[in-house]
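Only one chain is given next, in structure tokens, and it is the form predicted on its own.
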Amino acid sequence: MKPLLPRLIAHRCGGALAPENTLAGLRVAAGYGYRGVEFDVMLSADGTPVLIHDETLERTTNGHGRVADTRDTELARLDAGSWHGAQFAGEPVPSFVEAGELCLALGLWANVEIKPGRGQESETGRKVARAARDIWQGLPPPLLSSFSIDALTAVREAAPELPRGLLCVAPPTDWQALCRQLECVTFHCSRRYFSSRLLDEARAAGFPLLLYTVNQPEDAGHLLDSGVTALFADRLDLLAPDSF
């Protein structure tokens, strides 16, 4: 099932305007009129899917060490907002369940990027897929994407009905074969590697093309007018969804 994709998607919840991968970021995205958000999910030491990008805690929280070695009780005590600004002090590391429920409450479509810790690719894929199926039960599901082939394979096995997207930096020569193998419905890559040839290939193969990260209105308009399906943005204040 191919998802209905918004043309602009807020990167890591609230882009550059909020601490990444937080509930505050989801609220910021909704406040700027965004209908779609993207965020990263990995597993805690208790096997709970939580929102965070890095395998370690230092960059976006006041914690230390690996996420995969940190129990849920410890994660709950961390401050994931102060690094971005005093107004976000005390913002917690949210669970996937909390983020999914807030997306539903705010009417936000979600692209969930599965970001497994080393050695946890399959387990993360399975647990995120099962959690997504439970959270969005009976509702249009999120798009689950990943750089990890093993994670996407696990998603396909655990919840084959959920739409999947293959995520790359630069498109490999066999990207279409990989998408078909994993039964993906979208292909995502860096804006730096966009070309008209890639767009033509994606159109011919029937894969919507999603690009990250685009922050200039002129660039966004050109890409969308050329036929790119959706863009991930950090500067939500510069790219108003109603303008595209």
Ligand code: G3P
The other form holds:
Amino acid sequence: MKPLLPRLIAHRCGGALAPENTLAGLRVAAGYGYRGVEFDVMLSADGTPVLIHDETLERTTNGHGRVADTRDTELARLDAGSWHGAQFAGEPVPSFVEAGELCLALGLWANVEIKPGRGQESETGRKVARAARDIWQGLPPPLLSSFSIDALTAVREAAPELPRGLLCVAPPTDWQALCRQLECVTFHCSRRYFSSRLLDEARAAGFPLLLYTVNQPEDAGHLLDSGVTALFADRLDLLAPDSF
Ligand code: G3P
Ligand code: MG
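Right, the form predicted on its own is done, so what does the form predicted in complex with the ligand look like?
Shown next: the complete complex, the earlier chain at its head.
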């Protein structure tokens, strides 16, 4: 099943305008008129899927150490907002359940990027897939993407009905074969590696092409007009969804 994709997707919840991977970010995205968001999901020491980008806590929270070594009770005490600005002080590290439910409440479509800690690729894929199935329960589901082939394989096994996207920095020469093998419905890569040849290949193979991250309105306009399906954006203030 091919998902209906918004043309602009807020990167890490609220892009550059809110602390990444937070509930505040989801509210900011909705406030800017975004209909779609992307966020990163990893497992805590208790095996709970939570929203965070790095394998360690230091950059985006006041905690220390690896996410995979941190219990839920400890994660719940962390401040994931102050690093971005005092107005976000006390913003928690959300669980995937909390974020998914807020997406549903705000009417936001989601691209859930599975970001496994090292050695936890399959377990993370499996747990995120099962949680997504529980949260969305028959409603139009999120798109589950990952850089990890093992995570995507686990998603396919645990919840084959959930749409999957293959995520790369630079497209490998065999990206189409990988998409087919994993039964992915979309292909995502860095804007830096976009080329008209890649777009032609994606079109011919029937894979919607999604690029991260694009923040210049002119660039966004050209890419979408040329046939790129969707763009991940940090500057929600510069890229108004109504204009594209
Ligand atoms: O899913 C697109 C993008 O989020 C991938 O890169 O590092 O921002 O998660 P990163
Ligand atoms: Mg991401």
